Amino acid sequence: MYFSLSKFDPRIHPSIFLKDPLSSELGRKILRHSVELIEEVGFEDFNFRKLGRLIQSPEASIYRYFDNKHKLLLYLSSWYWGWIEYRLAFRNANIVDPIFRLENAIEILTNPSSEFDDTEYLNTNKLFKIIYSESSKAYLIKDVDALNKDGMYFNYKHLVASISNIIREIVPDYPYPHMLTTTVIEGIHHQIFFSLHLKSLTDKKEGEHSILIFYKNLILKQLNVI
């Protein structure tokens, strides 16, 4: 575990930023308002010029923290994955049964807003909307290998490894724990997005926890524990 349960530290890889935005009021303002703006206009239409106008600060001041908007998205994604792992470790701290811990992981991934408390610098509900609609743009890019080599996907990979380890506790010889974990994580995001925008691609029903039920059943049946 790379954080203390008493205090959340996102541990963002330093290659992602030029100056840690958590180190200053301006940096925290950049994070807070970038989430607001990306959630409002989408990542494609988001840029530092618009963000600078929103925070009433020169565009150049934002470039002191991030090389470009992709690095900012990497930062927000890394913060989110670190926060998910923190919440998962916090909830599972006193739970011995790995099946219960795995079910908790799926619940948190499906509905993190029930776990989140807004911070002073991030609206976590809006950040979750960015994650399920935009976060794949952080790695579905041509230079993903170079970014991965620089450690920029560490938090996501660490979370996947943590959940994969729970799967191995349940079925030690299960051969595909990482594939199963990423299938569930990315599938949850797709189904949430589909339920809002492409309803014929999902079976989610209003007022039901369809996505949670589906992925709990999927992963536990795959592991032959139900």
Contents of the next structure:
Protein chains: 2
Amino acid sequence: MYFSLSKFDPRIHPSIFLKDPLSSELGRKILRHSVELIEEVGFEDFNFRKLGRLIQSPEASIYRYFDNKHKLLLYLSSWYWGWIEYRLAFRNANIVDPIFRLENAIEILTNPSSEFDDTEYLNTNKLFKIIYSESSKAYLIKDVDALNKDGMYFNYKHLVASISNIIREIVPDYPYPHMLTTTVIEGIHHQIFFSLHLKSLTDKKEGEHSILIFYKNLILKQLNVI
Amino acid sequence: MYFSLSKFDPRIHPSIFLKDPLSSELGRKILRHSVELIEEVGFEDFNFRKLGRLIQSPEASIYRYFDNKHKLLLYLSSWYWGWIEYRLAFRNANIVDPIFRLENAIEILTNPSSEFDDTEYLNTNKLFKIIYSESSKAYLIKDVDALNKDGMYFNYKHLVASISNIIREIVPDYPYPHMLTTTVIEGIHHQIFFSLHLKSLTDKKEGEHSILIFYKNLILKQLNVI
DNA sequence: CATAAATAATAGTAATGCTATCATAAATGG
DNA sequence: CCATTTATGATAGCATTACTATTATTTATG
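Go ahead and give the structure of the form predicted together with another copy of the chain, now that the form predicted alone is out.
Everything in the complex follows now, all chains and molecules, and the chain you saw is the first one.
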């Protein structure tokens, strides 16, 4: 099985890290505080020296876990995709109607925070902020092909495949399940960011769940089930 | 009028640059060769020292035109949005049917290169590659609010408003014209990038115009005109 | 032709992105 | 439980980046 259902323990592709950060106290400290720091100063101003100061450990120790800050970002986003897939499988267990399962997927993607399966080493609320504002920088880079060859985008691809499969259950011969899925996932992130920083690029009104409504409607109308 | 129709001359918000790069030979050299260099090495590995070496001018001279490489990227993307709006206005002149105008918009966004209005100081083909792989980094930054306040995203917002207005002509009470527009624009860029680097995240087949077809269908179905 | 403005030439500095070395502490296995 | 591997801490250092400053020289302009 792709993940364990008891305590959430994400499968992260080993080529992303040098030493598994979940295998030690220092590693978990790196994860926890990198989320805090990236969220606070942004990915460009984040670096291992600052993180080292924050956790009172030498910069060089962090380099023993991750090649560079890009790999750390890749780790965090892979963790996130694994976590979303876990929550999705949990929520959709025993649900037969694929339309309902698809709607659940959009709900989780739009509002992924949850109290009950929060881990002690990662604040999922802050992680989500990093995801919608920084995660695309994990693949919008020159060496994307090399990283992809090494399997470093596995978790994102796996989630996209899972959602595409739900779409195929609804409309077996729909020709663009992956495009539809990534359009919605990336779209959700953009709309959240725009609603906070570039309001005239969106239509979200205060307190309204416009983003959820919009993408649910978009995807269901596209599949002719609405 | 927002732009001149004879020779294309984009309106770039002055707070983006320190000295107008179109006002001098050196400035145009900076633009032309920054596109070449960013396209070649990627935005993270691009810097003013390398650009200076390339154009045989001191780094400090480039700093007299732009505060930093981020502002230069913002200039290039603003130029691009202005250029798209120009091409759109040109193509849609005297076309009455808003559905046809909207389809034209998607076509231009999907395949913006054109021979006839290529400028001598910017290779629009290479610029487009920068746009779909780097342009989101112009707003996915910590100081987005400050830059936005200074009007630096004007051209992107203006284009989004223009396309949203076409949508409103088709369905006057459609509640999410801006979300739909940005979903399609950003989606097109993502799908192009995915089709080149992360193929399993898309459904584009070789030689097929799947991206164009997908987004045309998505937007027209969403507006109930298909 | 004089003067202002732009660019070139050169230098320098703080921060970043690492890598290396050695000492010490913690884990582990025979 | 001691010996040895392994992880971390402490410290140093170096090439590159992201600028800023200064002065000389060239180019435009009135």
